[in-house]
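As structure tokens, one chain now follows by itself in the form predicted on its own.
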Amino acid sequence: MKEERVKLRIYGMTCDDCVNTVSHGLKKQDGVLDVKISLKDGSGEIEIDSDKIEPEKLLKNEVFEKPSHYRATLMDQ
């Protein structure tokens, strides 16, 4: 196992409920490790098993595919 952390822009969040739905979304996907969500920041700090999930495979969460109104970018480590 190849841990690493990625950090993500997220776009959209607007409550506490958005934060949960978008950190459960995450945690589903196989090879996240762990999510911590930041609503303030608008960002999210994501720790991957970088064996089995590509960092940019995260952008594409169901969380984040239409119709969903969340989005998000990969921020520069």
Given for the second form:
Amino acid sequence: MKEERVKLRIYGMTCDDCVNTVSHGLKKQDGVLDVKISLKDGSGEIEIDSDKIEPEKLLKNEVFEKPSHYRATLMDQ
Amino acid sequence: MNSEVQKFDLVILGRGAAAFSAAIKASELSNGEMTIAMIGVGPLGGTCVNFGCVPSKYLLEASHSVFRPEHPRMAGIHTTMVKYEFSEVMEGLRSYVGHARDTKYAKVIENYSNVSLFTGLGKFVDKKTVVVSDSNGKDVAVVSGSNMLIATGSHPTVPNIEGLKETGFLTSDTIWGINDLPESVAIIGGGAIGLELGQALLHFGSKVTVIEALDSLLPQTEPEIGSALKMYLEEEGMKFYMRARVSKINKNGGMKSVEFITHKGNEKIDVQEIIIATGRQPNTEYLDLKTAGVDTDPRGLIITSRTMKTSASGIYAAGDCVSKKMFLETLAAREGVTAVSNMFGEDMKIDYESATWAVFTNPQVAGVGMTENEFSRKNGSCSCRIFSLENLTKASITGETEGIIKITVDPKDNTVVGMQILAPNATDIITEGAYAVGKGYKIDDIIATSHIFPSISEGVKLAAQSFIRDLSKMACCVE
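With the form predicted on its own in hand, show me what the form predicted in complex with the partner chain looks like.
Next comes the full complex, this chain leading.
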């Protein structure tokens, strides 16, 4: 296992429920080890196993796909 | 300078069509949350609205309004000389450009509170940070972004010709400031820009000479179209020197002398004005792309994948600064959208194959897809037909029969792979070709589609029908 920390800019979060929804969605993704979301900054720090998942794949998480209104971009590349 | 780094989600270098489409798409995708820095110099909107498509089409349309009444084509319509004041035409042009820039760019971007405009040139100091400097070279801001988009556009190339700079010249960027119609003009370069400007000035009454290094006009077109357009422009009075290389330019009293070499040897013409139309080069020199790790081709154009990603992760490029075959405002805008969509994790790829291009002379030239030669070289064989507007009822009625429609298909299954049109309104009609090439339509799909009779667009259907029957044995409107 190769651990990597990925920082996401997350758009569309307005409340704690949003944080829970995004957090829950990311945690379900294979290769995601830990998720910390900041509502204030609109960002998230995601621990991943980079042997299992590439950082860009996080952007394709179901929680960032239509009809969801949440969107994300990579912050550190 | 405020040395504090201002952080943004997206930094866009440039403020033309690619930059605007990217900023707007990013704002839409993030519901206005993405913070965007847009950095650039020159008027908002970039080349297209300020120096390219918009003013050149204005000038062409104005010139046709003068030329057409003086050259009627229908029985009983007498020649009418049109009174015009060239300086007022140019004033109207500049006023319209200002209006288009305000309504389509300046006022639009005011609606996006998430976009901050920086006036100045941006230079990379690392992959995520650029320093912005003003026209005096003074650093005015430092901005960083999680994602970067380079969309700095291009500027006219000025060839290294002895005496050119000392003698003075116009380019497609500077011609819009003139108020007096030059009595005679030498246009160096017979590409789209040179021919459009040349015909506009010719229609107003200038004597126009085009000096072209190649042996044909518009090398991206089918040879039949390039030669037909040349013949038509010659009939209007435009003079051409092909395979000619300009060797020297100098002032000769109130005139400008252009010396050039052709197969006949040394030749020389004296003109009142010179227009340089030898192409454009990317605005990438100042960016320090090496520091950012962004690769360029030998011409300085930025190399990208079809996703608009550059060689540096997190840095995208779009528009006329990108290495590709066609440099169009419409493509620039699409590339901007593609880049931003991919920043959000989509898998969007730019489709160059079904991108339409045009030359707005009269008749107009427009095309999409591959030429006969391109398809044959790639696949070993092809099938194509050329339909002359002489056989088109609408063109016969108006007397505008100078033109052809050429369709190229894959002989295996008659799928349309290319279409080029030389005709009035070719720029409107080519959209049918874009659908056909983009969606993989076959000749039968075009034939089975209703086309208005009589219209120029009917020519596309007749060109398609010419694959399956002899048109000379066909009555009007046979399906």
